[in-house]
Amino acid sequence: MLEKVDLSVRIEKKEYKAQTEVLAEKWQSLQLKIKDLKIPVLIVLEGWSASGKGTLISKLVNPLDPRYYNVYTINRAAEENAMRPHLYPFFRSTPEKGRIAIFDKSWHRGLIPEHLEKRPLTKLEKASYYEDINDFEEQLANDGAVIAKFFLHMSKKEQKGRFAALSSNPVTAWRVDEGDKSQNKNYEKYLPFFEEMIERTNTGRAPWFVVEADDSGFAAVKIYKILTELMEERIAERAGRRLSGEARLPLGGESILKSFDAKKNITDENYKRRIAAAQAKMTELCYKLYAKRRSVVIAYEGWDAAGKGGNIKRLTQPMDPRAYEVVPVAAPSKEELDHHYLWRFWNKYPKDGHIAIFDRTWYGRVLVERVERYCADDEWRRAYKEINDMERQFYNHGTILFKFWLQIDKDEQLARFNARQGNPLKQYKITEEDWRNREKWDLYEQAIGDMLLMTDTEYAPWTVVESNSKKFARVKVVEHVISVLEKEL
C-alpha cells in the first residue's frame, strides 16, 4: 500500500503561498463555526521519524485562536500514564465540545515498535490493540467528534537526509537518537506495521489519510485542504441533525430483578463474626494487591436509600487510606458535559496497586438519563457497547472489576424515605428528586433489568445484592470481593 504512494509530488511556492492564504483563511472562520456548534475535532498525525509532525502542528495553529485548541504530545511510558490502559491518556486529553486537540503521534503509537529488537506484540494482544482503538474511535464519533488521521509517509532517502541535517546541526542534534537511525536503516522491515496499522484502524467514522511529506509545502495545502472539507460536511450535517424522539420497545430485561429475593437476611451474631473475619482478610489482600500492582475497580451502583454509602464505609474501613479512593458521582459538570460522558470516569482511574470505588457510576448513561430522557434515544442505546468496551480495555490491563447492584424492594425503600424525613441528621439524604424517581419505579426496574442483561460480561460480571438488610448486603460485598481477590492473586 504505502509503497504505491508516489512521493515524488511538489508544488511551486508561488502556489503554495497562494493556497495556504486562502485554506488559512477557511480554516479561521471554520474553528470558530465549531466553537459556536460545540463540535470536538480530534487530528493526529502519525508517521516516520522527520516526516514534519512538528512543522505541520505549527502551520495548522497559526491561523488559530489560541483560546479554543490544545496540542498533545503524550509520553506514554511516564509513569503516569504507564501503569493505566493504554487509551487512559490519551481519553484524558479528548477535547471538550467546540475545541479542536491536535496529537503529535497517538493512541496507535504502541502497536509500532521504537526498536525491532524488542518483543513485537503478539497476534492477540494486537487484536486487543485494534479492538481498543476502533471501540475508542467509535466512541468519540458516536458522540459528534470529527476524527481525522494524517500519516506523513516519506522516502527512505527523504529520511536520511533530514537525519544528517538535524545531526550536523548542534541545536537540533539531540532530536535524532539511535531508534532514529535504526528506522532509516530498517526503513523495509518498518513498512508493514505501518501499513497494517492504517488497514485495521481505517473505519468511515476516523479515516486515515496518507500524506506525501517529502515536501512539506505539498503536505501542508493536502492536509488543509482534507481538513476544511471534513469541518464543512460536519458543519452542515450539524445544522440538519435532529434528535430523535421515537419510542422504542424494551430491550427485554424487565424481569431480571424479580429473580431476586431482596429480603434475605443474617443474625447480629453471625453479622459480627463475618464482617470482622473479613475486614482482617482484606486488610491483608490491600498488601498483596500493592506489591503485585495489580489495580481494582469497584463501581456501586442501586436504589435510592439501598445503604452504598454504608457498604462502602464497611469494605474500606480496613483498608490504608493511600491505596483507595472513593469517588461519588452526581450529576456532571459544565467540564464534564462538554466532554465524552465517560471522560470524567477515565479521570478516575486508579494506577496500579491502587483501588477506586465508584458511588454510582457511568452506567447512570442507561439508568437516570435514559428515563429522565436527559440524553437522546440512540445514545443511551449505544452507551451498552461503549461501556462493555471500557470495562473490557480496564480488563484487558489487568484490572479486578466489581459490579454491585443494591436491590431492595418499594416498601424498603419507602420506610427508609420515611426514616430519613424524621431524623434531622440525616434529613440532607432524602430530596424531592429522590421522591420524584420513586414515582418512575416501573421505568427504572426496566432500565434496570436491561442494563443487567446488556452489560454482565465475562470479564466484568454484575453482583446483584439483596439489601433490605444492611448487614445481610455489607457481608455480601466484603466477602465477594475477598474471594475474587484471592483467586486473581
Contents of the next structure:
Number of protein chains: 2
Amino acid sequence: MLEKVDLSVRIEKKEYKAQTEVLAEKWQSLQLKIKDLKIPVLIVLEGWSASGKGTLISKLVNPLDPRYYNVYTINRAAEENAMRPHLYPFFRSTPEKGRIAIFDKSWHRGLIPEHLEKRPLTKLEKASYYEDINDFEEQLANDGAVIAKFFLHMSKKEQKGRFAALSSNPVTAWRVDEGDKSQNKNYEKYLPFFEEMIERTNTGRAPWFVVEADDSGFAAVKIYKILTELMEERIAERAGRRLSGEARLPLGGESILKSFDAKKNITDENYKRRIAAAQAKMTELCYKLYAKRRSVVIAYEGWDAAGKGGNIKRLTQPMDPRAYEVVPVAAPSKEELDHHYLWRFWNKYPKDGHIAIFDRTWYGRVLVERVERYCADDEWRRAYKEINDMERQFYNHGTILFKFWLQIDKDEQLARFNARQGNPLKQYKITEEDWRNREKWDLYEQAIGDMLLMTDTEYAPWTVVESNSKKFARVKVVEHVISVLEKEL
Amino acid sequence: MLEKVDLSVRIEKKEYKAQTEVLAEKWQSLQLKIKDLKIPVLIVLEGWSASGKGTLISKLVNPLDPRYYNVYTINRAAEENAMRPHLYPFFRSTPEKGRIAIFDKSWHRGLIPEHLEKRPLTKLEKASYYEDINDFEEQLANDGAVIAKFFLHMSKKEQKGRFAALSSNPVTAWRVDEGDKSQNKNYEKYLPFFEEMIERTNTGRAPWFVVEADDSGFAAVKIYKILTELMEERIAERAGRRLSGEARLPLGGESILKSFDAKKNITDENYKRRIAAAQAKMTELCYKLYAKRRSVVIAYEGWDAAGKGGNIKRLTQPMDPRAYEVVPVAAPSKEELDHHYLWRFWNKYPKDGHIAIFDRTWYGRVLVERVERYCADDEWRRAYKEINDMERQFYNHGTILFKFWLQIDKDEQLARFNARQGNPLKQYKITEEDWRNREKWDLYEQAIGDMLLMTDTEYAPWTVVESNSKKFARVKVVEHVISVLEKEL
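Can you now output the form predicted together with another copy of the chain? The one shown was the form predicted alone.
Now the full complex is given, and it begins with the chain already shown.
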C-alpha cells in the first residue's frame, strides 16, 4: 500500500536543525560502540530516482569517523554488464565486523523496473532472485550483522519537479536520463514492483523502512532516528538487556490509515436495495463454491466497536449454515499459547467447498501483541513474512482469501463506546480493556499502517472498509465478496 | 551421495541390548527435562517403504511417559485427496511446548516419488514446495522447537527381501501394494529424489540424519544416540552452556569415503599418452571458454599430502596464464576473519571467460572448522545449505563448477609424510599440524562423508578422485574437466 503513504509531511528548518544536532551526536557515539563490539552494519538506501539518496548519505556519514565506514554506489551500467553472479559485488562489499557499509542502491536493484523493462523476469526467475536475496541477508544476519533497508518514497509530482529543476540547469542536466523520465511517466506501473520487492524481502533481521522523502529534511531525521534506535537495540541485545518502553520503530505505514475517509455514507433506500440484491446472489454463489470445491477464508480485523459482528451477520445470513463457520478469536487459551501463534488458525482452516470467517485473526501478532509487547520485537518483525508465507500457501492451494480492515475514526469510536455504556443491553460489550486500548490509539494506528504496508500482497490483498456508517460498510463487504467470487467461480 | 552409504553395518544382539538399555533410560529422563523446560520436539521418520519406521517408533515411545507424546502416521490416501493446503495436517500436529510429536512419514512426502509418478512436479512447483517446507520448519525452530529428521536408508536387496517376507505371509500380504513394488523395481530412479529432498531441506535448525536401516537394531541405536545428544545439546543451550568434547552428531555420511578405492592405478605409458592428449585439448577448450564468455570454478579438497599441488599443475600447464588464477586458501587473515566466512571466496570469483582454481575452499567450514571446533555446531550445520545456496547462484549465472575430493588412504598418507620428512627439499611441506590432523583421521572421515552426502547436488556435483596413484588422479581430473567442458561449450 505504498500509494497510501502520506508524502506531504514536512519538517521546519529550525526543528530540523535542533533534531539533527542531537541525533548526529548520538549516531557518532554509536559508531564507536559498534566498532568496539565488532558489529557489522549494512545500511541500504533504495527508492525512486532523484529521491535524494546521495544527499542523505552525505548527511549520514558526515558525523562519522571516516576510517570505519564505506559507501558503495551501485552503477547501473556496470551491473547490467555483469560478468559474475549478481550478488558478487555485494558480497565483496559486506563490511568487516565493526564497520558500517552504506549502499546507494543495492542488491535489490535487479528487481527494479529499469531492468524489467527490457525483458520482464519470469515468475520462476523472480522467485529465484528473491530467494538469493533472502539467503544472502540471512547469512549476514546469522553472522551478527545489523541490516537496515530504507525505501525512499516520493510522489510523482515531486519527482517531476526535481527532474525539471535538474534538467533546466546545464551543470546537472546530464543527471536525468531516459530511464528516469520513463520512471516518472510510468510512476503507477512502478509502484507494484517496489511493493513486491518490499513485501518479499522484509524479514525480521533485515527489515524495510519506508521513508517519506518529498521533504529531504524529514527523511534525514527519520532515518537518523531509526538507525540510532536499531543500533541501541542491538547493543542492548549484546549486553543481554532488552530495551523497555513503547513498541518502537514503525516500518513506515504510520499515515496509511489517515488516507481513508471513514465517513463514507449511503442512503437507507440505496442500502436496502443493494443489500437485498447482494444477499440473493450470495446464496447462489455459495452453491457454486461447493460444486467447484473452492474454499474461502475471510479475515475480519478492525477497531473495537467498528461493527465486525453486524457486518459478519449480514454476510452470512444468505449462506447455508453447513457451508460456513465463524471463528471468534479471543485471547489465546493455555493450549494455544503452548503452540506456535499460527497454530490455532491452521486448525480452523476450511475444507474445500467451505467458508471460514475469522472474527479477528493471525494479524493479532502485529497488532495487539506488538502494541502491548506480548511478543518480542524480533517476533512481530518477522511475523509479516511468516504471514505472507502462510497466505501464499492458502493462495497456492486455490483458496479465495479476503482481508477486511473495518475503519472508524476516533470520534466515532467514542460515540459508540458511550452509547454502549448507556445501553443496559449492550453494556457487556464494553470493558475496561476497550478504554485502555483506546488510549493507545496512535500506537495502534502505526501498527495497522505497517500491517497494511507489509501484507497487502498481490495474492492476498487488504480491503479497507470505511465503517463510520455501518450500512455503507456492510454493502461494501458483501458486494466486494460477490464481485471476487463471480470472477473466481 | 546416498548410494555410497555403507548399508552392511550390523549390531550384535548382546551389544544392542546393552546399549538400548542405557539409552532408553537416558531418553526417558530427557523427556521429563524437555517437559519442564517446555521445549517442543518434532521427530520425523522418512525413508524407503518397509524400512521399519513403525518398529522404530515403537522402540522410541516405549520408554516414554504416554501423556507427553503423540505419534502421527501420514496416510497416503488421505493426503492425496487433500482438501486443504498440504501443510495443514502438519501444522495442526505440531506439538505443544514440552511435548514430543513423532511423525511416521511427514510434510516431505509430497516430494517423494510415489506422488511424482502421476505427474512430475515442475521446477517451479518444486521450488515453491521446498520453500513452504523450509518456511514451516524455520517458523517452528524460531519458536523454540527441536526438529530432528531421520531418513531410513535401505538397500534394494533388503527391501526386496522384506517385501517377499511380508507377501508370503497371508496376515501381512496386504501391506505390500503396487506403489511399494514399483519403488523396489525403480530403486535407482528414486534415489535422486530422496537426495534432493535431503539437500534442499537440510537446515541448521532442522537437520537430516541418514540412518542405515538394513539392520533395524543398528538403526534404533543410532537414532537413540542422535536424539539423546540433540536433546542434551538443547538443554545445555537453554542453560547458557555449550557442550564440550569432540565434534558431535555426524549426519550419516561416515561410511561414504570407504566406498572409494583409493588404490586405483594406471600404467606409465597409458598415463603419458592420455595426459598429453588431454592437455592438448585443454588449450583449445580454454579459448572456446573465453570466446563464449563462460566462467569456470574448480574446487580442490583432499587429505593432507593427497597431491593437490601436482594435480593443479598438470591441469593448468596447458592453460593461457591470463585466463586462470590459482587461489591458495590458508588459515584466514584477520581481515577475512572479520567477515562472513564465504566473503573471501566471493572475492576471488572469476570473471566470465576466466577460470578460478581454489586450492582448498569454502568447504573448510564443514571440515577443519567443524573438526577443530573453530566454529559453533550451529554454524557448521547450517553451512551445508549456505554453501548449496551459493553454488546454486554460481550455476544460475552460467558458471561451470567442479568439485574434486582427492582421496588417499591412511597408509598412503603415512608413507608420503615419512618420505617428505626424509627429503630435505620437501621437509617444508610437512609440519606438526599435519601430524596432529592425522590423529583426527576418523573425525575428518565423518566430516568429509557428511560434506559429500549433503552438498553433492545436481547443479554442483562432487567428483571423488582416487589418488594413491598421483598419475591416475591427474588423468582422472583433466579428462573429467575436458569431458564436461566439451558438453557445455
